[in-house]
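In structure tokens, the next block holds one chain alone, the form predicted on its own.
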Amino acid sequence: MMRIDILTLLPEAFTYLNYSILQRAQTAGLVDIHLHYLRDFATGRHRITDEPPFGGGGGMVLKPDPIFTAVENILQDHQVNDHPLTPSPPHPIILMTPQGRPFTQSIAQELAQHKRLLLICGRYEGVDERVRQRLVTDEISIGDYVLTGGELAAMVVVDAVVRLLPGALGAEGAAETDSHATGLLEGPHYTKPANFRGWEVPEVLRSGHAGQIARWRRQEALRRTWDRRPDLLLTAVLSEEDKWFLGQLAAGEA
């Protein structure tokens, strides 16, 4: 079982985790998700978690002390105070921030190999720099834009990672054909009715011929990637047949 801990100022925002595949994965014992309210780890009468930045400027910055205390309490099996001077903690401690490395399917696959993750949701102007320097082991961004907080980003990461856990999607290997899983965008899908308002499902999909269907799906994935994200073709693993089909596309013959 994987365990995911999420440190946040808005635990009530995570109701999404209680539905669909994420809910089923938790019920099946594939993942154990724990929400931690950052204010519970702050001290003083008012349990303050943020302060104005030194040197002035707009906005507020999350204080280091409640974050360090929270992580140390959540991950009691190792010491984090001296990081990164000591060996890396056994579990990734990830800060959700627009300054992090761009989140991709390959990163989701990387994270899915761990038994435990801890996600820290940034908020306001960000976190005290000492959290970056001495506590977290990774920083992840879900795009080149700024959100009010890291909660939505954390849910994106959790969703992408959990669906990769064996058994989460029901059908074995279902995640392996998703867009980006193979380096390509996924091709089109159809379901009943076979004829809707005169628009028919491609005959090959109704043929029952597994080999022809697999070839059609691969070619349509290549076509869609060529049309929408040709940059992905530079790093995708391509067979000789794939390269021939791309040549046909380039020549306008497919």
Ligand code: ADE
The other form holds:
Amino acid sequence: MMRIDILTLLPEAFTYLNYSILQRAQTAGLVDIHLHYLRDFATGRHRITDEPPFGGGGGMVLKPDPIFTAVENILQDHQVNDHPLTPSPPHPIILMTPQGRPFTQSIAQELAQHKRLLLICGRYEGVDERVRQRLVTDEISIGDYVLTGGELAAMVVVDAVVRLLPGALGAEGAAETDSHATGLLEGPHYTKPANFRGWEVPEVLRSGHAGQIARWRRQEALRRTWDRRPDLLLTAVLSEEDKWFLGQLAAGEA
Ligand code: ADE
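Form predicted on its own done; form predicted together with this ligand now:
Okay, now the whole complex, with that chain kicking things off.
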């Protein structure tokens, strides 16, 4: 079972994790998610977690001490859980920040291999640089825009990782054909009715020919990627037949 610890000033925001596939994954014992309230690790009567920046300027900066104390406390469970704490932590300690490496499906796959993850959600202007330099092992951004805090970003990462855990999705291998998992965008999907307001489902999908259906799906995935995200074609693994079909697309013949 994977364990995910999340350190946040807003644990209430994480109700999304209690529904649907993420909830099922937890009750099925695939993942154990623990929320930790950063303020619980702050000292003093006011349990202050943030202060104005040295040097002036706007906004507040998260203080290092509550974050270090929290992470050290949370990782104590390493020992309890037979994961001895080593000088370089065996499990990723990830800071959610717009300055992190851009999150992708392949990072989700990489994170899904770990037994344990710890996500730290920033808030306000940012976190004290010593957290970056001396505590975290990784920094992840979910995109080139700025959120008010790392909570939504952490939920994005948890969602993308947990659905990859074996058994999390109902259908066998459903995650393998996802957009991005194959390096391509997925093509169109259809369900009943076969005729909706006069708009028909492509005949090949109703033909029952597994080979033709697979070929059509591959071609439609290539077409969609060609149209919308041609940049992905530079890194996708392509067969000779794929390349031939892309040639047809380029020539306007498909
Ligand atoms: N915190 C604020 N903005 C963020 C982003 N884009 N990604 C990750 N964490 C964030």
